[in-house]
Every structure is written in structure tokens, then in C-alpha cells.
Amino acid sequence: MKAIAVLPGKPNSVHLAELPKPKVSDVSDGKGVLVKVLKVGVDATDREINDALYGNAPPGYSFLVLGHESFGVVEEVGPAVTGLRPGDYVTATVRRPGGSIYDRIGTSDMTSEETYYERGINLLHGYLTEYFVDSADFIVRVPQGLKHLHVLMEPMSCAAKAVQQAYEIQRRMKVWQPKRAFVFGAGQIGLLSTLALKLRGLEVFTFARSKAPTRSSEIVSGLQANYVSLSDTSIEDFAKANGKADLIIDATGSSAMAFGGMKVLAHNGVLVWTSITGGNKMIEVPSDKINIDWVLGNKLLFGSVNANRGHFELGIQDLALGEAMFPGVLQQILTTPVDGLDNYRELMRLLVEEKSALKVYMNVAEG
């Protein structure tokens, strides 16, 4: 079967590869699930792997199949599978367990091991192919009523995790009632984080470079949040005029923005970094001022990568509630489809060159 792959370590090596069709019996404990791939989303991670910034092939292979944002339909299940049946729409988690205690209790997204296993990213093939098999432990059912949002399941899980983890950590405060949130970036993670925060009842300001109106600004408004153009103001000037944020989520892929958030966080606040910067950019920060402000202000910074099954389920719940509260808004994120695995060059071209594309995804098959 066809698959879109790269040669890790070799820039711009995306190509069409061949893999044998997997079988349910490939999972030895009877919990195998065969999924026909319908759609796969791509994002900056796929672009950076093709740029050879990171990524490793599975043992025994010279290539790595891309794609970590899956949506498909179950074709067959193993004898030990419960809760899934042929015809169900599903997505799949990305990270797979290693050997740490966190991996063994189902939180492989929090592994303490240096070596990690992620489908389509590191040491495991991804989903940009015709079929895949995985254990039912990593397959998450998608309600039929949400199938029109297909490849948003994985990015929504990341946004849901970032917000949930902030609240979980802030149990240290005994009583924490954030009122104002800043979201840096109006790409898919930024917009879905905006949704998750609105569902928590916060006043949300979503920052992006472009002046309104844009597709992103319209989505932010549709979610009843506030779009702020960095062409009109800086985050520091905005915070001086409107107040600092209790919770900030950075989803820009810019280390300057990530560190800039440290200057506009309120006392007892939380800053979450969700994006990965694969380059070697250097910036200057007012380290002494940040140091004293953060110590005296009990402020917190944490990184949030990937998501486990619980976060996928939480994200799907957020999407369902978001559809009920803001009907038709989230589907506007799905801007740029490409038909067929043979069109892999066009898929990558759009990912790199089409700056107005919020979500580039491939239609692999009908279903």
C-alpha cells in the first residue's frame, strides 16, 4: 500500500513509499484494530521533519511515514476488542509507551525517558497511508456527528490537555479562579485553545500578526473571543492598557513570543508553551526583572506536548460542546484539502507556501 514518507536527516526528501497492508493479528494480544485511513492532517511538525530538523525512522526502515493527525473508519477488530466495531469513526493517539512508570500507567505523553515513540514523528510510522493497525488502547472513537471535523481531533487533544493541565497544577493555589486568558497564535492550536478557554468561562484575547478581517479573526469572533492584531499593538502595551493575563497559552512556534509571555503574566498565573521551535534562534530577555517578578508573583511556566487517551476524549467533548454553542464555526478551520496520496508534493507545497491555510489535510479515501 502507498504511504507518504521522508528520509530522516535528509532535507526535502518527501516521497511515496510502499508498505505491506497491516493485519489485525499484528497486535499479539487480540486487541488489534484495522483502520481504513480517510483523512490525515499535516502541520508544522511534518514540515520541520521534512526539513530534517528532527524525526527518526523506525528500526529496520530507512524512511519514516509522516502524519500524526488521523481520522478513519474501523474495518476489523481483534477478538479481545470491546467498545469498537467495524464502521466506527476513529482517531488515534500519537505517543506510545516506553518503560517508565508514567508510560505504564497510561500517561506516555508524560514519559520520563529521553527516547520517546510517536507515530509519524519519532521511531514509529505515521498515518499518511491507506491502512494502519494499532491496539484498541490507542484508538479513540469519534461520534458520527463530529465526523465533519475529522482531523481536528488530535490538535484539539493538545489544546484540551494544555488547559486541563493548567487547572490541575493550580490546585496548589487551593482557590484559583482565572478571569483573563491570552492565546498567542491564531493557527489551529491557538484557535482550539481559544475554544477550550471560552468553554471554561474566561475572557479570551487571541493574538496574531495579521490585521482583521482574516479567516482566523472571524473564527475568534465566532467563538465570542477577542482578536488582537500585533500589527496594531504589542503584547506589553496591550497588557498595560487592559491588564495582565491569569493564563497564557503560546501556540506560535516563535521563541520570542514564548518568552515574551513571561512579561505579561499576572501574579499566581500560568504560562503554557505548546509549540516546538526547531531552529537555533537567540533572543535577549530582561532576565533580572523576570526573575524577581516571577519569584514574588508565584508564577508558573510549563511545557505541554502531545496528549494521552484521556485528553483525546476531553478534546472530543470540547468539540461537541463547541459545535452546540458556536455552530459551524470550528469547521472553518479546515481550509485546505488535498486529494489522494499521489499528490504528496502538493500537500507539502501548500503546507510550506500557503500562508493563509489554517489546516492543510489530505483526503486519503472516501468513507
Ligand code: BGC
Contents of the next structure:
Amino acid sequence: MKAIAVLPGKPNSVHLAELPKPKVSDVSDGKGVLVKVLKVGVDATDREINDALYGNAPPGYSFLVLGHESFGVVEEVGPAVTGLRPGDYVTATVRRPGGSIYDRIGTSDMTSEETYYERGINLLHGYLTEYFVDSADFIVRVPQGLKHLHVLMEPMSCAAKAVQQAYEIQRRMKVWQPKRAFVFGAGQIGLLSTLALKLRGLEVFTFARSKAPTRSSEIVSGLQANYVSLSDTSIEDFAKANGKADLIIDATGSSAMAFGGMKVLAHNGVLVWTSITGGNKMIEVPSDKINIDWVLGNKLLFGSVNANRGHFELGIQDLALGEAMFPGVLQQILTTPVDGLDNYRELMRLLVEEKSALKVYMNVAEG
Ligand code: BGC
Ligand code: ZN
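Can I get the form predicted in complex with the named molecule as well, since the one above is the form predicted on its own?
Below: every chain and molecule of the assembly, starting with the one above.
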């Protein structure tokens, strides 16, 4: 079967590779699930992998099959699988367990090991192919009624984790009642974080560079959040006029914005960094001012990456509730389809060049 692969370490090496079709029995304990791939999304991580900035091939291979945002249909299950049947729509988690205690309790997103195993990213083949097999432990059912949101399951899981972690951490406050949230960035993670925060009853301000109206600004309004263009105001001026935020999620891909969040966080607040910044950018920061402000305000910063099964399930619930509350809004994120694995060059071209695309994804098969 065909697969879209790169040669890690070699820039712009995207190509079509050939792999044998996997079998349910490839998973030895009877928990194998054979999934026919229907759609796969790509994001900045895939771009960085094709730029040879990131990613490694599985042991014994020179190439890495791309794709970590999966959506497919179950074709066959092993004898020990319960709760999944042929015909079910599914997605799959990305990271696979290493050896740390966190890996062993199903939270490999929190592994304490330096090496992490991620399908389509690091040391494991991804989903940009015709079929894949994995243990039922890593396959998550997608309700039939959310089929039209297909490749959003994985990015939503990352947004759901970031928000859930913030609330977990803020249990330090005993009675945390956040009112206002800022989201930096109106790409897929920014928009899905906006949703997750709105569903928790916050007043949400989502910041992005472009002047409204854009597709992003319309989605933000559709979610009954507030779109703020950074060409109209700076985050500091905005906070001076409107107040600081109890919770900030940065999803811009800009470390300068991530650090900028430190200046507009309210007392007892929490700032979450989710961007993966591959470069070597340096900025100057008012370190004394931030230091004293953060100490006197008991403020907190944490990073959030990846997502485990629980976050996928939580994210799917958020998408379902989001559809009920804001019908038709979320599918507007799915801007840019490409048909067929053979069109891998077009997929990567759109990912790099189509600046207005919120989500580039491949239609691998009908179903
Ligand atoms: C993926 C995450 C992954 C991270 C780091 C992101 O693009 O969505 O699942 O953990 O990259 O590799
Ligand atoms: Zn990703």
C-alpha cells in the first residue's frame, strides 16, 4: 500500500513509499484494530519534519511515514477487542508508551523520558497511508454525528489537555473562579482552545495579527468569543483598557508572544504555552518587572504537549457540545482538502504556501 513519507534529516524529501498492508495479528495480545484511513490532517509539525528540523525514522527504516491527525473506519478487530466494531469511525492517539511510570499508567503524554515515540513524528510511522493497525488502547471512537469534523480530533485533544491541565493545576487556589481568558493565535489550536474555554463559561478574547473580517475572526465570533486584531491594539494596551486575564493560552508559534503573555496575566492566574517553536529566536524581556509582578501575584506558567486517551475523549465531548451550541461553526476550520495520496506534493505545497488555510488535510479514501 502507498504511504507519504520523508527522509528525516533531508530537507524537502517528501515522497511516496510502499509498505505492506498491516494485519490485526501484528498486535500480539489480540487487541489489534485494523483501520482504513479516510482523512489525515497536516500541521506545522509536518512542515518542520519535511524541513528536516524535527522527527526521526523508525528503527530499521530510512523513511518516516508522515501524519498524526487521523480519521478512519474500523475494518477488523482482534479477538480481545471490546467496544469497537467494524464500521465504527475512529481516531488514534499519537504518542506511544516508553518506560517511565507515566507511560505505564496510560499518560505517555507526560513521559519523563527524553525520548518519546510519536506516530508520524518520532520513531514510529504515521497515518498518511491506506491502512494502519494499532492496539485498541490507542484507538478512540468518534461518534457518527461528528464525522464531518474528522481530522479535528487530534488538535482538539491537545487544546482539551491544555485547558484541563490549567484547571488541575489551579486546584492550588481552592476556589479558582476564572472569568476572563486570552487566547493568543487563531489557528486551529487557538480556535479549539477558544471553544474549550467558552464551554467552561469564560469570557474569551482571541488575539491574532490579521484585521477582521477573516475566516478566523468569523469562527471566533461564531463561538461567541471576541476577536482582537493585533494590528488594532497591542496585548498590553488591550489589558490596560480591559483588564488582565485569569487564564492565557498561547498557540501562536511565536516565542515572543508566549513571553508577552507574562505581562498581561492577572493575580493568581495561569499562562499555558502550547507552541512548538523550532527556531533560535532571542528577545529582550523586562525581567525585573516581570519577576516582581509574578512573585507578588502568585502567577504560574506551564507548558503542555500532546494528549492521552482521556484528553481525546474530553475533546470529542467538547466538539459535540460545541456543535450543539454553535452549529456549523467548527467545520469552517476545515478549509483546505487535497484528494488522494498521490497528491502529496500539493498537500505539502498548500501547507507551506496557503497562508489563509486553517487546516490542510488529505482525503485518502471515501467512507
Ligand atoms: C502534535 C502532538 C505532538 C507534538 C510534538 C504536535 O504537532 O499534535 O501530538 O506531541 O507535535 O511532537
Ligand atoms: Zn500536530
